[in-house]
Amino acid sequence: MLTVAPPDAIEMRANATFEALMWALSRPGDIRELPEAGLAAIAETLVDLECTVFSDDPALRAQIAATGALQADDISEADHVFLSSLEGAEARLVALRCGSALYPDDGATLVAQVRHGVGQRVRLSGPGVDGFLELSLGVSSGFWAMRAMLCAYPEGFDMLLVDGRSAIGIPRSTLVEVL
């Protein structure tokens, strides 16, 4: 008889981290409790060999060449992006891959530190979305041109906006209204 060891730390903590942000994007908006602060379980839960990956972050590339992905030197090269802030990254940020009518799975996954709660305030809505739904994040009203710019579903990119342990998702199927 075959037996298997009960997951140990690492692996429930990867597991939590993956339900709470396929939770995140499937409920665009709502607030999602991760079970560690920051972004590194999230790299940790999202990046595999199969992964190229870009963060402005030292500390979190080094993580993340621990995984065995490829680092990439530019935002247009990766799957995953990784930022420390979105503050002033729209430049960048219109380097983000957006896949294509026949394959928008090759879109880009964002995952930046953002404020919850705080400065702009945007509308969600589309699928996921009850009708509609408010918030306030610390993101400035030129991502959001830049996104909705780049964002013409299927094509776009997905978002999770990390605030300490908490995190929002943002598919690109969402439409997004600065208020």
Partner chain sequence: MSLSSLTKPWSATSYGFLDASAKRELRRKMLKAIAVPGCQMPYASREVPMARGWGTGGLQVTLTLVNPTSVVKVIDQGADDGVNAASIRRFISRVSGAGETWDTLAASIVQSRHRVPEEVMREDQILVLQVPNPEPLRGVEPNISIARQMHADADYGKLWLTLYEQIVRKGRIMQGAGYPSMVNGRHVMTPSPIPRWDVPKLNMAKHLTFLSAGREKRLFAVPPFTRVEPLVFSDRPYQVEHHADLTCRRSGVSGYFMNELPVDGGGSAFEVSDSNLGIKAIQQAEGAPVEIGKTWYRNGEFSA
Second form
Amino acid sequence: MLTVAPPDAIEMRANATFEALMWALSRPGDIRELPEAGLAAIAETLVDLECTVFSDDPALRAQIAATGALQADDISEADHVFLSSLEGAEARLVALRCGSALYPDDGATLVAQVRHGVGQRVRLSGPGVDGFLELSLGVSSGFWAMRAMLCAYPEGFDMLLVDGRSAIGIPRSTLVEVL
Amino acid sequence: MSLSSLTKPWSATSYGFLDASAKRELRRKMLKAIAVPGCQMPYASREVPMARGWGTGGLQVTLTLVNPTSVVKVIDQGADDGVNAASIRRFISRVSGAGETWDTLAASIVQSRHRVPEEVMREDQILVLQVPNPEPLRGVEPNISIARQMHADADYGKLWLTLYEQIVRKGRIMQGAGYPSMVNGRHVMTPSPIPRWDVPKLNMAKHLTFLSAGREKRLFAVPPFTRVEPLVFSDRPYQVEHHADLTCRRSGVSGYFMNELPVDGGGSAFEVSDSNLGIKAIQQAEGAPVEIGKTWYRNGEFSA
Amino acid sequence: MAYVATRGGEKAIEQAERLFRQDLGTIDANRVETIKQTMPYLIDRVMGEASLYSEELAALALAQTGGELSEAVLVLRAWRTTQPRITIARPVQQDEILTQRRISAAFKDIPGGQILGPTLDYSHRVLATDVLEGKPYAPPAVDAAAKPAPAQQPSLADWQRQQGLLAPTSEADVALEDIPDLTREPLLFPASRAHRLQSLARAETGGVLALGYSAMRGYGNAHPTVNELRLGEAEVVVRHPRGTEFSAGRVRVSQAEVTSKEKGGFLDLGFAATFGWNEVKVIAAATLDLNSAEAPVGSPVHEEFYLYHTESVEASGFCIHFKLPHYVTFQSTLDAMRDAKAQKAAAEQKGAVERQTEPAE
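Just the form predicted alone so far, so send over the form predicted together with the partner chain.
Once more the chain from above appears, this time first in line as the rest of the complex follows.
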């Protein structure tokens, strides 16, 4: 009575990408491997016509447009924000959606390309971290200060930081101390 | 652009049953659920080929997670051979090609109704709990809009009052299964109707837990290393069921959560509720090379 | 004897399903076609509750469930889950519907006229037992009207708006993709009107009737007058990627507007529409919509109350789920109860001992 299609390449990629993102956010600071480098596969995994997306990359914008998602010109309208760099982005990112205490899920997902293992050293603690964890990320202390200001838990935004095929997740529940 | 570019080649059913947009919605909500542990995230909840209330919420989460290399264990009341557990496991494997197992240690995903397995779950494992009623405040506030506002305000006074009244009236907290618990110090959640015995297994666990209510369209999560604290008063410690001294009449194991079976002529017999743990104990006693993992309770004491 | 890892559960469910299906016998295209041809109103009801318009699939669902309505609706909704959404059709306008029945209880006559159309309303409900005695019932032919009614009929509400009886529509030009869709997003409260009407459109007929009737009897604050009841067929107009609009086919629809008292200088209007012809459902649903505005929380006309409790798949599923084993939760309750009793007994015992050892005055 039931005929089921085998998974195609897109399905397999989205499944593996999601698994990496899920574990990345479940264990903040841990590096997870994506099946493909870059942000395109993440967009494919998460967004479609139900979403409003901001992206600073024209190629990615075209790809997102094909999913039927609405393109936001303004970061404050977007539920998903894709950035090719976080450098000097604080001023724009102050507008990131943080949801409300009533609907914390309205807080945005920020997906950004960020170097892992270099740059500002930070200490992470909170859900998903056994004790605390220290690592270096190409994210400025100014950004972390802005995040601390915006994320009044349970309000806040959640970050997926991508370097090639590596992904690190930092949900709003994580306490980030700049070292 | 043509009409055909808007759609895809016809197939009777998508891989994993759910179509791509349903999976994307679940993925988005599952990530938010991880980001705000214990907070109920609303989702559209598609209809699946099972009746609402029969594990459709857990099923949607599992169907989003599975791939052909997954190994799935499904239990109902702790048993792998319960009729509904069998039905769900068979469905998952039919639509995904995932492997089936009864062994907690071999599973990549454990979908469960009313129990957490007795063997400690590892950091690479996912527990998916089926949730009939996701709202811990339902008993004190049936209106969900008001209850949601109470969560927003972290206003749990009415819930504390109910627990206090039980102590005054009955001498103890009478909550059976589904003991309300504070997650990450902020949101009170129901751990689903698992016995009190199982709630400590969610606290600072290594594995990831999703809890999903298909009928009520809410899902929430407990990430690894997250505090899950049953609501108790400092002078009235949390009490699990008095099962530490009971022995399974079939497998001989003791110190685990048991099913009570009334026997003719009065009295009760007991059988271990985690049925595959019992099976493995018997097989081991018969000399078979089976591995029993470390358990959360040892000699009836929680010690993870 | 060893604890045999029987697959008893799996065998039992397999056989139980076989038993059910064996009773229904072979299902073939003929049976499906017969159901489709002979039970149009049942098909309509199922399509409405499934929110899936396909007479053929609805007939198949009825055939394979033996007419167990909640099962038939579930099977269709589950099938619907697997289908991609290709496009969003243009909203249906009242005056574009190919109208076969349209009546108003608010006026003796209305622009375009009262069109009775097909109905049993004025028939004598007599069981045709002759059929069982070998005398087939052949319905007498309908006499064509001298002047056929036009296929499309104006909207009464439009006329009322022109007369200043109804509030002007805000006429917000909502883009098609911005219309909320209940099947792709969760129902939250207070619900958008789109979500409320969509939820009522796929609500269980009996449930909507029960709660709508409670409102009519006085558990609501507004007694409905049927402003307009309309049964007809609507074109499903979609846009080709190249930009041309075309009709992909027609669907049978019902819609009802009910009105009551004056509010803010205008008549208040409740509305409901659904796939298929189902008059009872749309009148009851429109009554619930009409009554929702000032409904007390927890009353049957409060939207959270009636939308949750008329959701057929959720309600029937939860109801039958109580057949599943609950012995773990029960065990947990038993434990707390026994412990409380034991504590109480111990306390009484201690109290008794203490009383005995009190020094005599």
